[in-house]
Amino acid sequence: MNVMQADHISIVFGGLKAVDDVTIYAKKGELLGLIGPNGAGKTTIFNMLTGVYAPTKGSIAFVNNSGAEINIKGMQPYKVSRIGVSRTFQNIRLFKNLSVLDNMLISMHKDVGYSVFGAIIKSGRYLNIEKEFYDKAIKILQAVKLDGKKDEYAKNLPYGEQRKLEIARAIATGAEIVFLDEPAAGMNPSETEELADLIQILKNEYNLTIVLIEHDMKFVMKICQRIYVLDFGILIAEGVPKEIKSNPNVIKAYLGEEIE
């Protein structure tokens, strides 16, 4: 079953067509890669799929766990989040002056089920929900090996751990599909290897569909089940890693072609 379907999406900025007639989909539980040279339109597609941009043309739909198909074209990002979609960013966007735990708890705010008055008087409902959020946050932090640093400021974490926290926070929203924008950027080879294993563990543990952008081809080929390739805003290839490696259009986009 497809949980995400983007049909013939295009977007124009001031006369420049950044993405041109792209159709992509993600199956439930799939780990999907979106690759291409710099400026190919990958992040622009992520921005359309998460409500940051509205496509100039085309449609985008998600299917939730209840089987309902929801068209998100023109929907605000916070509403897209509420239907079970979350993301990370190329540049880390943590709440740097809050603790690791508070970063996690804030991501669950959309599901809060008590009133302001209930919070003030610390009603039974308030206490039960806060404990539920705390337990959920700690469980995810344990999965990414950050539970021991739950009280540290996010800004004091090493770079690789900040990346992990951003992924953990995206999962804590209760998302069914998670978009990861260059999750391994800036990591050394051992950190990248560890992250690849972690993403697969989290996908299975939380029954996630994951779509990622990444420039590290070894990383992409290791974990992605299927890959789309963009070049100048146009989809030039789609297939399993083995097919993508040998596709002449992909090789040309990344390496260029010899001038006669």
Second form
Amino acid sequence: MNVMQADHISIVFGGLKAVDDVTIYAKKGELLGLIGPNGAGKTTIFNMLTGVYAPTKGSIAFVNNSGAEINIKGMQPYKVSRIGVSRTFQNIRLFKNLSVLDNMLISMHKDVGYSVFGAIIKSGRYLNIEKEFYDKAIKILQAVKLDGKKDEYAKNLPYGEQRKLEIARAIATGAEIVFLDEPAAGMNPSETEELADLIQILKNEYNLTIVLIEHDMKFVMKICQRIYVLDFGILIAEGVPKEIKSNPNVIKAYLGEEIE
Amino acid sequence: MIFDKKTRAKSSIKAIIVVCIIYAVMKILMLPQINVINPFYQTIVMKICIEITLALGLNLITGITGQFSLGHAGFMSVGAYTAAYIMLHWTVNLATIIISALAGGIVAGIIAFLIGIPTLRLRGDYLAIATLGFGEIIRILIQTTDKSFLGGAAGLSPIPIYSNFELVFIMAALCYVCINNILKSSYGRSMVSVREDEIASESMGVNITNVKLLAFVAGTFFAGIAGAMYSGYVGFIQPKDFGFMKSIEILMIVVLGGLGNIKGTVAATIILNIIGVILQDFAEIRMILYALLLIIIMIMMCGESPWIIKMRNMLNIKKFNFKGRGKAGA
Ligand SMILES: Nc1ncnc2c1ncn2[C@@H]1O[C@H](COP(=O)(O)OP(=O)(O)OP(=O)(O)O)[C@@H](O)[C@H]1O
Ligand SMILES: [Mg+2]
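Now that the form predicted on its own has been shown, please provide the structure of the form predicted in complex with the partner chain.
Full assembly next; the chain just shown is listed first.
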């Protein structure tokens, strides 16, 4: 079953065709890679899939857990998020001046089950829901080994941990499909290796479908089950890692760069 | 964080005790025998309570949620005129006082809602422009309406003087508790997330328009109530009391106290009023002092509030670097 289906999507920025007639899909539980040289349009595709940009042409649909197909045309990002789609950002967008825990809790605000008045009088409902949110946040933080730093400001975490917190925050929305934009960027080789394991653990634990953009080929080839390759906004290849490595189009696009 | 009924009870009792102690101390200092707070100072104390309520409301909008409002005094005037109108037509008793104050807050909140719906959807400082315009429009509107209705430019009087220390103190304390508790809830967190990063907030499922609207309406509701108390405190209100400079004065308190810092707001209100009393004969110097303070704050500001940075860039002020000092020449 496809949980995400984007058909013939294109987007034009003032004459520049950043993404041109791209069709991609994700099956439930898949771990997909989206690769391509700088400026290929990878982040732009993520932005369309999460409702930040509306495609000039084409359609995007997600299938949620109850099997309903939802077309996200014209939906604002917060509504797209509420059908179970979440993401991280290439240039980390944490709430820097908030604690690690608060960063997590904001992802759950959409499910807040008490009123403003309930918050003011600290009603029984308020207590229960805050407790529920807290437990859920701590559980995810434990999975990314950040529970010990729950009270630190997000901006004070080392870079690698900020990336992890962003992934944890995306999962805390209750997402079924998560888009990770260069999760290993700026990490050293041992951190990258650890991240590869972590992503797989989280994927199994939370039944996620994951699509990730990454420039680290070793990382991509290791963990992705299927890979899309984009160049100048056009999809030039699709396949399992082995096929991608030997695809002449891909080698041409990456001429001079090593794919191993 | 508070999850169980026992900690909640403890924290509520603690809050009630703190409020009672402050009240008792003030009351004792006001006793004629002690006379530390003489009748003149009592009016200042009441003014402080009213301004705390105003500034806390604006802090919710500007400091906590990061939305620039330049018409807070306009919303105060809506509350003041609504309550004054009611009190001029009804007999004064505790029930009508409370009704008129709530009416003032609700009318201000409804107007904020109507202004917020179109402007808060947009990115950028459209709210600042709209509220600036609103503040002027409401002032001119009252000035030009028929004298028999709201008093016109000459002002509305005599409004029964019903505000007393108890009323304004309870109002300020309730306002503090409300905003403090909102801040500690999911609503407060979502407001701060909007200030920190709208795009991330939206991507995590927060309906940012609703969050901004909630902060704006709640903040102006408190401005309306404070306005109502103000009209029962001075007994005479005129449109020019609620001009642009009054809005800036409240903004000043919020900035000095620290954007998003509600304890700081209370402290700043008290300090600025004390300075005001000391410099009461030199009104111009006071405004210059305010401006200087504001610039110093922007240079020294440790918290990196987005619009402090924006203002700093606009005025081309460099942030003062504490760490860099000793290292000069190294
Ligand atoms: N909002 C925008 N307005 C105009 N042009 C844009 C916008 N967003 C992206 N582009 C352009 O679209 C193209 C694709 O950008 P995109 O960020 O998607 O690349 P990318 O594949 O993510 O690259 P990188 O690997 O460097 O992150 C670039 O030429 C970029 O300048
Ligand atoms: Mg990118």
